[in-house]
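Next up: a single chain in structure tokens, the form predicted alone.
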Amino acid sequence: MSNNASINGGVGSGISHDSTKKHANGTAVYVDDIRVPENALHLYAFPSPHAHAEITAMDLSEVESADGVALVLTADDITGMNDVSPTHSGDDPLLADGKVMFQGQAIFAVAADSLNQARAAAQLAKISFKPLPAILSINEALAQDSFVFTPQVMAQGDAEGELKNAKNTLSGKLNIGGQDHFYLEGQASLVIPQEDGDVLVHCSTQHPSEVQTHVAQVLGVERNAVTVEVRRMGGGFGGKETQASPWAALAAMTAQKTGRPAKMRLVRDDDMIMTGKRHPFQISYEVGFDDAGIVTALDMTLVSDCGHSLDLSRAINDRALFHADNCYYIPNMRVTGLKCRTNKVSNTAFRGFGAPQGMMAIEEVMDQVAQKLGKDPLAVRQANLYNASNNTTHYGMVVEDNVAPEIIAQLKTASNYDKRRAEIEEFNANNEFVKKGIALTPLKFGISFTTKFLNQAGALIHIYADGSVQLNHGGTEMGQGLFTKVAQIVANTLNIDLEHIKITATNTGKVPNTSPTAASSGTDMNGMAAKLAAEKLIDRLRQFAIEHYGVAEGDVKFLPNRVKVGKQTFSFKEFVNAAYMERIQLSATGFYATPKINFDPETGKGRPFLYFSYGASVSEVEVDTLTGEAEVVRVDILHDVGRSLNPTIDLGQIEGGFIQGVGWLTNEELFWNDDGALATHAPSTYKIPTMGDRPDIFNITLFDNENMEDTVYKSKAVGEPPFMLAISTYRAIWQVTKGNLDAPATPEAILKACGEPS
């Protein structure tokens, strides 16, 4: 990257994020910001009061004749497939018919010339119910059979014979909570009519191509009738990756139906009833280790509360199990992974998706072992870890990029952990009740998409005759600075500054078929493509070079913001609009597809990831064991991102995963009553994270590192990873509760684990 050092704004350049400024100021363009035209209608979906329920009668002309209202839709009035099931599962009815599977699933939808008449319009309707039996929680599901899919198990070795054999063995259960998305801006979307009964689809969503094709298949149109448009959202954090589907569907056949602009968007407390979670999880194993903790085998069974249908939750249980090693090498292990249908909403993607619940169970394995044998957790965590000679996972991936051993060396001595653990301990034994713990945790994190077909990206890049650059790719900006590491690649290989190169919309009509920014893969694979349609362009103009002023390919040299050409110099601007002079083609597009990727379900075995992303963490707690209240005060971080194209945002990233997985580990604590609805569905009832809750001293390093695989720019993947980092302060609370302490670790649950003073 030596001659990019000129240009500004080019890979490893720590700039802001493309939209700083209009965040800050409030000019950020939202759905919800989008000038709605005057004869527009707003939509209200009328939700279910059962968790499971036959719908005996609905008399629903009230509804259509009150105020305001110009359409009311139901099951019967689709189209085309009453179905926005993410994996064509057909469990997933954009509205009701015949039938309740959760308390807050859709029923009808009301579309009136406000928001507020709809509502009120909604409210009119008579519906009978016969109420059946509703399934609840994980246990009654396993009691009563009910899974959404069937079983998968991963294994390596003899897990249940080297149980028989070990010298110690114990056995344990983990209950770990769910977690709601609390994206800052809710679900929306925006539904224009255009000529021949096509739509045009404003929408706050991860996959853009997805929601184009369930407003398609609701409609009963094909897909070209149908163009999705994101700019940006407002957080997503797997939210919005299946779950704007049904918003939009039903937007967009009000706008069919009526002629008129459709408006959907949810307010805070439908959001939370009405859409997905990360999934609760419920663990058990049995693990053999010798006297130095080393575990030589283990058996574990993951089960997960799905909801009422499948939606993504296979590929989700499926990554926990890929995960359920973490960076520790076991050559005895069974992983078995349950799905359980339940009469909730459907459960979905959330960061991490399914990994931070298989890391979960296994951290608490290796805190259960050194416990049993008085050791520091520590100690035992570096003893299991892969190494050169034992490094291939229970999936049948070899691990080839193993760094956790210097990562974790490296932290435990910048972070001081044994003075301070020492510390600690006498502090402990000095005070009756206030404790603390510590504890460092690693990851050890795959990336790519473990379902193949999904490992694709394109991207469209026009070169304009005044040397200016517009880009277009598959990619969604959630916050989380995609678009402006993308553009950055592109200022790159163009070798020209960034302030030339214009970030647009997400739009299927210029890039088809995009997989959902999700998985972490996002700048991986649109960056990449990216870069390939920009190393075209600059092919094509060396070519035209060497033809045009007929000179050796050696003697065409692309410098910051300017060409050399044999002994002339041209600027960007100049060179570009020749090219342009002589018939040129300025545009090109790019297409990447993720190498080495290969997974058989049927047998547990293959290489789901490309690379794997790793990290460590130490976190200090203090507790006060007479009321439950726990405070971070302390946290270090190394993380892995091989060479950053950008460490202010990857910084950020780091910051705002922990801080998010903190909330999922500590006080984000979901609540179904004993009618199956939801009580923790706004801010007043569901506590996230806030500033309050960023310990004092927070240190973060970018591990100096490179990626071993033919990534973009030798970089690695930031999104998800840092996560899984809060692990360690669960684990640090765990050390002062040695307890039963389930997950949120929230003042009651330590309580409970802390038990009554002596």
Given for the second form:
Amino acid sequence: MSNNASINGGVGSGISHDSTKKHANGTAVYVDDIRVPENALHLYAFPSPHAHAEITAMDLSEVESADGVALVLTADDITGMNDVSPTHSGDDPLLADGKVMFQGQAIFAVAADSLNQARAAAQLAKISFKPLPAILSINEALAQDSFVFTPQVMAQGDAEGELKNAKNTLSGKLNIGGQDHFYLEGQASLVIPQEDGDVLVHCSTQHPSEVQTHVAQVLGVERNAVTVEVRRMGGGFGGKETQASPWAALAAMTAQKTGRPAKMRLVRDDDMIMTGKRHPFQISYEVGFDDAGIVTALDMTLVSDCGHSLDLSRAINDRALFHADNCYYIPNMRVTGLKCRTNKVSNTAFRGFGAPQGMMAIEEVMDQVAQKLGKDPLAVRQANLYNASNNTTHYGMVVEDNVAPEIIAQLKTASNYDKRRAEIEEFNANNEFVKKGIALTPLKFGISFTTKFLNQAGALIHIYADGSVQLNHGGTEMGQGLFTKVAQIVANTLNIDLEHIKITATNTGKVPNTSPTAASSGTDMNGMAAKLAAEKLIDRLRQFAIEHYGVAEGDVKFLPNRVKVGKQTFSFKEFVNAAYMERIQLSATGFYATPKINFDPETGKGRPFLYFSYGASVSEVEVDTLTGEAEVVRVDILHDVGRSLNPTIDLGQIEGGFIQGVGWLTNEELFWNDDGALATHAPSTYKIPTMGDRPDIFNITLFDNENMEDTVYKSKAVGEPPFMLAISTYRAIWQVTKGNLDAPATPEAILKACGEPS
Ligand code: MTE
Ligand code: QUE
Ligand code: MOS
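Compare with the form predicted alone: the form predicted in complex with 3,5,7,3',4'-pentahydroxyflavone (QUE):
Let's see the whole complex now, leading with the same chain.
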């Protein structure tokens, strides 16, 4: 091999996801694929039939004596704390204690030899309830001042005063629906009891350290007695950040009390009923603007339906406020966030984490302004963009990396926007019932956890004496390709082929105190931690070469798969073995904490994000105004991932995120009946997009850019931002219906917005 050959699978190469083949041939191991020992127990949790009620009596004797039942667990059986809240101690009881707060809340759990036995036994419970009045909507919650947290305001300028001075004003409302995560693999945990009452928890979670924390808290033991391992998830999308731990904790209690392995896997219906979803939002706004369509003042309120407890709702509602400007400079702006408590399952993180709802709000405003003035909606958007002189957000952060104007201009040309818009106008003039719409929307998404302490990550790298490498870090793999990207980063840093780097399962025993793999920052943070660990190893190896071979620092070169020391060249393997023989430590940790960030909720000001990711999309839709059916016929996307670490994976994230967003805004409708029971709890009644919903023409291009901040190989986060590209699809449908179109734009909603044909 020549010295200037480069390594295989390094940074920037579009190699496939490390599990692609295993996904296809069925050898990728998920929690449910782990062979359970023969004496394992299987758990079922009994869901509350009421949305809000007091439990007046409970007789579980028949459950206990049913076939195959080994154990029945109630709140009284918890040795530690009856709580699995991530943010507010006592807010999320593991098992209901005296009252239930939502339909589907776990009241007791049964462990039996099989899941069917456990479920059958649970039906024998005799429980008496005294139903209480339930709050089931945002409007009821607002009327009763029912909130999970205090309001947050972010403001700049004088929105109230400038609304009075504005040439034109408009006000309006928009309701935005929730979304089920519909990960292909539901919540699942398998707990294997260890010596001394310790537990090993295999769990499908984005947040192993929080599962560890909650299991320890429920068992009443220290965290060092609990090890959580995650090889991969069959999708997480935010739904396995906080809401994986209850099921792990119930299985752990069972293992602790019986000494037997215990498994808990929610079937689809139970998963949909018992776990939280994307927050529905109600938006109201008042906007002031001049005749050119420049928004001069905006006062907006973003109200979220949090369900019965706080969970992550504070940070989610805040992120909605942080994104209520999207790419637009609004000199006088005030946004208020209200977090409603309702008697529903506690809503949680979902791709975008509130930002999609915030952006939906401002994009509605942009279209309303354009419509009022009879202007091209894209021209109005472009006139309001952040620019070099107007670059301060309503939360005081300066937008330094603004590429939105350039992305929009490029995409507008590449997608032939002007020509197609004219053609669509003509088409619509000539067609009575079938109408077309086109819309371009941009996006700017802040990268970093707005909860500062979460912006940290660790990695652990071993080089074995044969030159092979084991890589571990705090991030989890949920299909997004994190493990592959981090391995590419390590391959680059050590300058060896990717095939020598073994990816290993996330394990709280290897890297402790990890943050959730969330906020799209998995690669930014764990990739940087792994790079730092690999650099430590390189430094140590270089020092070894200098001392052992007596050469100058500049005479040690780490070439692809080779190390050159003075005039000698070794294979990486030979060189590593030589270092081992000289007792050089070949294992290192790396730690990264995101720099520059701060935010003060008191003042609503700061720099919550290290940088922004950008993108834009153009959607063209065809709507049958007699049936309300809409088809997405063409989509063009230009998206900013900085310097791509892996263009294949990045394109997959953009395509998948976009389609998931289209599902949220078109097909996916959650329906609760008047008793607060979720009626749409299976794929028969809840429709996620299918292959048929993929637009026939779907052009995705990566924007040529590099991160101006010092991120890993100048890359940018990609996980969540593309989800919000789907807003252009909703806006294109709105171009047809106008008027009051709530989200999701189902055929029913479209038909309602179109009104009766004349
Ligand atoms: N992609 C797949 N295939 N599956 C997932 O569950 N989750 C998304 C996104 N992309 C997800 C996904 C969400 S919500 C986040 S926050 C990021 O991936 C998390 O991973 P990252 O930080 O490594 O991008
Ligand atoms: C984006 C996110 C998260 C976030 C903030 C963001 C997130 C998350 C938390 C969070 C907040 C408080 C806690 C906690 C987690 O904040 O995913 O345990 O106490 O979990 O801007 O994605
Ligand atoms: Mo993603 S919602 O931050 O897990």
